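A single chain comes next, written as structure tokens; it is the form predicted on its own.
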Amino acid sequence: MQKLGDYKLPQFFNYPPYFTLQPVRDTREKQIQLWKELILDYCRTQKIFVIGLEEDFPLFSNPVIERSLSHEAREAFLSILVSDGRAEWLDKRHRKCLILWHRIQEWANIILNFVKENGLEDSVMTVEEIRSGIESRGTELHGIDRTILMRALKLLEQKGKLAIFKGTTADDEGVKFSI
């Protein structure tokens, strides 16, 4: 079993045809499904939130079998994640992709559980404390991408679960929970 750091790669990763977009529809659909699952799982376990299409992303090449995904294949796999609501292009030219291994609603639920588990129902925290504070260590929220966190917080604000208030800088933006 091949590994990438401490991550165990699936069997198909050593199968050269999976690094080329398959022309037969059924085969391509299977290929796309496998790549979608691999990208989401790898990003979740490695806490990767953004993939640059033109950057060296470890999954896009396998030196053992001397294969790399073409630009077209990379964009195809990420575009499928976008159409499934599991990713979003961060720019018009499709160079950077925000990976949503949890959808925004799921992140919002994780925030609510975090608040309840830590007894923070009527407290105030900064956005940075949620991302990197002592309370969030060891949780999925620790190190969360700021864009994803702010979207989940805004969703919770719309539902009346919290209020976001601006600080003098982005670092001291606050959140008052009212759960």
The other form holds:
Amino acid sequence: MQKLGDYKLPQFFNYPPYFTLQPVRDTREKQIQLWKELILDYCRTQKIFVIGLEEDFPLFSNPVIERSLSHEAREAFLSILVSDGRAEWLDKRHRKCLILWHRIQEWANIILNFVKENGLEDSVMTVEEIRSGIESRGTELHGIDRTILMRALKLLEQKGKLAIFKGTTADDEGVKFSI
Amino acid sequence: MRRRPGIGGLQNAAAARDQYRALGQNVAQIRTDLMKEQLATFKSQLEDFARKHKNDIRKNPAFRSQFHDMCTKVGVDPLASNKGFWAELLGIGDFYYELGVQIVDICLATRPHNGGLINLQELCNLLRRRRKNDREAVSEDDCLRAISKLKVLGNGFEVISVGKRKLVRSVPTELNKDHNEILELAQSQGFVTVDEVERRLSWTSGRAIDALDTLLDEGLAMIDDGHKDGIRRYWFPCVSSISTLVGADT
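Since the one above is the form predicted on its own, can you give the form predicted in complex with its partner chain too?
Once more the chain from above appears, this time first in line as the rest of the complex follows.
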């Protein structure tokens, strides 16, 4: 089985036609399904939050069989993820895609659990602390994409679980939890 | 002076005929009895044999296949009914019904990938993987037998020969001769190109494209435009061993 770092690639990754967008509908649906699962799973295990369509994303080409996905195919697979609510385009020209292997709501729940487990119910933290502080080390929040974190925090703010403070720069934005 | 035929002569002739008939019937009777006796002996021997080698029949696929051959020769079908002597003795009916269900299952699970046409070898491998907890080994012969039993459910399942390989068809697609020839051609590399089909089979371009388009529509082929020479390849999951990918992890 071919591997990418320590990631075990599925067998279809070695079958050349899966790198060409299939013209027949049923076949294409199956193809898209397999790619969708692969992209989500790979991003989850490798903690990848953003895929750039024009960059060298490891899944987009397989040197072993000398195949790579066309731009059209990349956009097609990611568009399906977007319509499933598992991804979002970061720009209008569809060049960068935010991958949500956890939906925003799920990230919000992870934050709530994190706060409860660390007894931070009434505390103040900066956004940077949540992303890279000692408390979050070893949790899923460590190294989380800033865009996703802010979206989850805003969702919690709407529910009255916390308040977001604007700082002078983006770096010292903070939150006050009130759970 | 020779006697002219009279009533006595006619009666004599009739009596002789009756005697001949009686004798004939007797002989026939004896022969039938003998035959019946031989068959009964044979059947009981076969039963003894089956009883004695029950474990071998259940566990050893080669032995099982030979036993089936022997049964066919004497007109006994151990799979004809799940009730009765054979099934009770060997549990062999259940074995094949179980295989049948698993084969249907695998064919359905892999259908999105291979379009409902699967290499018999591949099918066997998947079957073995699924049954790995089971002690009893499964041979290709067993698969074929189980599939032949699936025919009673209608025309859904069929084994077709393409070149040296056997493929199991689980969709009602009619594959014509052209399609078969393409599949056969694809067996060496797993794919064909339009040009290759035209050249190797001496077809016109239209005929090749037509047949390939049908195979695409049926989900039996996939296109690949990614090769650096820019020539479109038509891949056939049913002849490539890659088709194990579905069913294993879903």
